[in-house]
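Take a look at this one chain, the form predicted on its own, written out in structure tokens.
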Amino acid sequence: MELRHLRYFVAVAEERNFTRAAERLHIAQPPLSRQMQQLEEMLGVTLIEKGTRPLRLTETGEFFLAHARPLLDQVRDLKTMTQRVGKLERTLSVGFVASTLYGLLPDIIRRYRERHPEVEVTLNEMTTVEQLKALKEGRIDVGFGRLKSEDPNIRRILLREERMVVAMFPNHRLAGSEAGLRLTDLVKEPMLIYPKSPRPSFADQVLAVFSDANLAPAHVTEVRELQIAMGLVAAGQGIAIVPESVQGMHHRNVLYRKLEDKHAFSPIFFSVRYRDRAPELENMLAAVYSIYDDLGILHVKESLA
């Protein structure tokens, strides 16, 4: 069985018609039919029900389709990633979630540029989900995100766990809680979460923190991005749970209170393409660790090797 058999079968299954599938594949219909017959003979099973219109797959055919699609996706990802790695010439494209821009990311980028002025660095704000897609498509080389994921094409290194804090209007009834707050104090408050899409996102991370404590906020409003959430907090429209680094976004109508719950942390991940060991990436990781060392931030050093 060859890749073309998978590609031809998926086209037939999706079009539900041999003529349309042949047009999509830019081949004649008789050779396509012969390829499908050959595939069934190789597997020793029937994939396509005979004499049905529109074309229908057998139960075995549906099973084969469900596994053929991911295989073809992996082949396309491998091609794109390999081409990108081969073209990596002293440039580095970095994806980052918005909250990291108010934390240590600017220091990390400056440190990297000081050490490697010959490398052109570009920055791209995008969610973690968007970063993973961009990595596989070769549009970025490294991502700084917050969500865990299980993608065999992506290597992820946990840099650190960042505490969550509560952002609120200065006159809020909980603003005087200097000792810190707990999730139980917040369940009845209007809660602003972000981003609204794509999901999963940091919004789901916040909701999961409540869920892990067997709690659920009573009033949740989803907004498009961090900046909108903070603007609404400043307008007194609700509170927001954000990573501690967001405190770098100074606003006279927003104050922050520590969240005391032990599991209220947000991870920061360093994501690259699996087996991509370009020196630019190793050097960026080294810049991260050097900033952490300077600031005394606890972390475990890992290598891409």
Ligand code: BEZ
Second form
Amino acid sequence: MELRHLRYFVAVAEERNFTRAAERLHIAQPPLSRQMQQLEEMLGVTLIEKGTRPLRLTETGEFFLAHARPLLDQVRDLKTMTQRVGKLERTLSVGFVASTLYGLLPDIIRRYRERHPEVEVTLNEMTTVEQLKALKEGRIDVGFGRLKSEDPNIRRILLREERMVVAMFPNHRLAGSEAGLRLTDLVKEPMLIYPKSPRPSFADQVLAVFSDANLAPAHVTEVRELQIAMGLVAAGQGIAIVPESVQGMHHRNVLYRKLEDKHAFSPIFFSVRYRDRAPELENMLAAVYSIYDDLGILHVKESLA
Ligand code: BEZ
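Instead of the form predicted on its own shown above, give the structure for the form predicted in complex with benzoic acid (BEZ), please.
Up next: the whole complex, starting with the chain shown before.
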């Protein structure tokens, strides 16, 4: 069986019609029908029910489709990932979640540029979920995100766990709690969480921090992104739980209070394509660790090797 058989079969199954599938594949219909017959003969099973319109798959055909699609996706990812790895020499495309921009990301990028002026670095703000897709499609080479993913095509390194803090309007009734707040103080407050999509996202990390403490915030509003959440906090529309890096975003109508709960942390991950050991990636990791060393931030050094 060849990849061509899988591609043809998926097109037929998706179009539910041989003529449309042939058009989509830019081939004539008779060779497409022959290829499908050949595939059924090779497997010794019936994949497509005979004489139905629109065309229907047999149960075996549905099974084959469910496995053929991810295989074709993997082949496509392999192609783009390999092309990207081969091209990596002088460019490095970095994906990052917005909160890191207010924390250490600018220092890390500057350190990297100082050490490797020959490399052209591009920065792209995107959620962790978007980063994973962009890595596989070869649009970025490294992602700085916050969510765990179990994607077998991605190598993820935990850089550190960052404390969460509470952002609020300066006249908020909890603003006087300089010693810090607890989740139980916050459950009844209108709460802004972000990003609304794609999920899972930092919004789910915040909700999980509550549910891990057997709590549920009473009034939750989901908003598109961090900047919108912070604008609404400044307008007195609610509070937001954010990583402490966000304190680097100074706004005269927002203040931050510590969150005392022991488990209120958000991880920062370094994600790359599995087995991508381009020196630029190792150098980027070294730039992160060197900033951590300068600032005395506790961490465990890992290597891509
Ligand atoms: C950090 O805050 O630890 C961090 C931010 C951006 C990239 C890598 C690490």
